[in-house]
Structures are given as C-alpha cells and as structure tokens.
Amino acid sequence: MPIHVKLDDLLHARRMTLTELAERIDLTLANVSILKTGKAKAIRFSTLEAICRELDCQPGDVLGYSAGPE
C-alpha cells in the first residue's frame, strides 16, 4: 500500500506509549493499534487532528506516501 502510517516512530520519538496516546485522544486502544499497524482503511480528520495536537506534529508527519506497486 503506498500510504503508510508513521505513528510508531512519532510515539518512540515522543517517549509516549500507544495506550497513553489512546487515552489522550479518546479512542480505544484497539482502534489506535489498527491505525498504527496500517490496517485502517480510513481516518477521520478529527482523529488526525487529535493525534497531531497530542504529538505536536503535522499530518504529513503521521502519514507518508511512497509510489510503487499496490
């Protein structure tokens, strides 16, 4: 998939656990885990906004694109 989620790297850089992020953005740990592993098919702008707010980053820091075969 050409879109990849860089949430794991951001969490590591901020020394924050996935559980802590889930609590801060008011999502279940399961849903944040699905997003982190790249298995999510969509993300709400409100969720992306909350992630960016808590991790002090831009949407491009969370999501990446790499051209290539699907």
Contents of the next structure:
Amino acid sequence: MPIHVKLDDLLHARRMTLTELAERIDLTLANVSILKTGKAKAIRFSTLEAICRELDCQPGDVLGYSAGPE
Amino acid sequence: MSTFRSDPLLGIAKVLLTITMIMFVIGIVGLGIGAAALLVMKSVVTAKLLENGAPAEAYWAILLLLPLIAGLLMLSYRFAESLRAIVRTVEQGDPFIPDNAARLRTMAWLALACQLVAVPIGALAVWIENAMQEVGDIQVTGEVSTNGLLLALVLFILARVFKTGAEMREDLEGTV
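So the form predicted alone is up there; where is the form predicted together with the partner chain?
So here's everything in the complex, that chain up top.
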C-alpha cells in the first residue's frame, strides 16, 4: 500500500514501547501492532488524534505516502 | 454474543431442521425403494392398474413421478442443510460472512429449482389423478406457487444484503 505508517520511528524517537502506547491510547496491543505493521485497512480519526496527543506529533508524522504499487 | 447462543429460537430451528432433513432422507430412501419395487414387479403392477381401469401408461407415469419427487426432496434437503449452516453461524455470533451470502444465494437457486421441478410433478399428478378416477382417490399435488417465487426473490436479495454486510464487517475489522 502506498500509505505507510511510521509508528516504529516515532516510538523509537520517543523511547516508548508499543505496549505503553497501546495503554495510553486505550487500544489493544494487537490493534496497535496491526497499525504498526501496516496491515490496517483504515484508521479512525480518534485513534490518530490519540497517537498525535501521546507522541506529540502531527498526523503527517505518523503516516507517509510513497507512490508505488497498490 | 451470549444472547445469540442462548436464543431458544436458534435451538428450536436447529432441531426442527435436523428432523426435517431426516424426514427428507427417509422420503428419498422410501421413494427409491418404491421405484425399485415398481421396476421389479412391473408385470404385477401393470396388471393391477389395468384391472382397476387405469391405462397402461399409468405405470410409466408413476415410475417417472417417483424420481421427480425424490429430486424435489433432495433440493429441499440441500435447502434445509444450508439454512441449518446459517443458523449455526448465528449461534457462533458470526453470521455476516461471505459463506452465508453464498449459502443464501444457493438457497435462492434451490427455491427456484423446486418451483421448476414442481411443474412436471404437477402435470404428471393431474394426469395420474384423471387416469385413475375409477381406481380411487389419489392425491399428488405440485404447482408453481407465487410464494415460492417470492421466497427465491427474497433470498436473492438477502444474499446481496449479506454480501454487503460481510464486506462492511471486513472493512471494520481492518480499522483501528
């Protein structure tokens, strides 16, 4: 998918684990893992908002676009 | 989901469908035995028919009628089987799956096929009934019913509804 999730880099920069983020944004670890690995089909605005709030970033920092095969 | 599992209607439906399926199987086996007996005892049956004033063709009409009714029962069996599978998925709390859309589509075609098979059954039944008026009262009915056609239409529509529902649920599952 041309849309990729840059959660790995953000978490690394914030020295935060996936489990910690999952707890803070009130999402299951399984779902955050799905998001991180790029397997999610869609993201709710509420989830994006919670991620931006906890990681102190903008939506553009979480998601990236690169032209390529679908 | 627990409400689905404890729903008494599902339990009753499952039991009724299983009983119906068993009855269909018994019917099919009975018709098979009947057809075999007709073949084996052709001369006896034909003689008996002629003796009672029925034309000789009545034998062939009866012989043709039995597999047609058996076919109708087979279609009905498959219908009940699909419905029971759907009931099971509801019980498991996961009815909006592509499999159920396919099952409903199959059921719609089966309902339509039942209507088609009912046409020759009805025609043969009328012929036999007329031919054997002197023999006694024979009741075999089969006809295309508006209800049956309506059922097929409803099932085709429900299949589409389930297909869309399954797609929506799949989308929702990938949403975080």
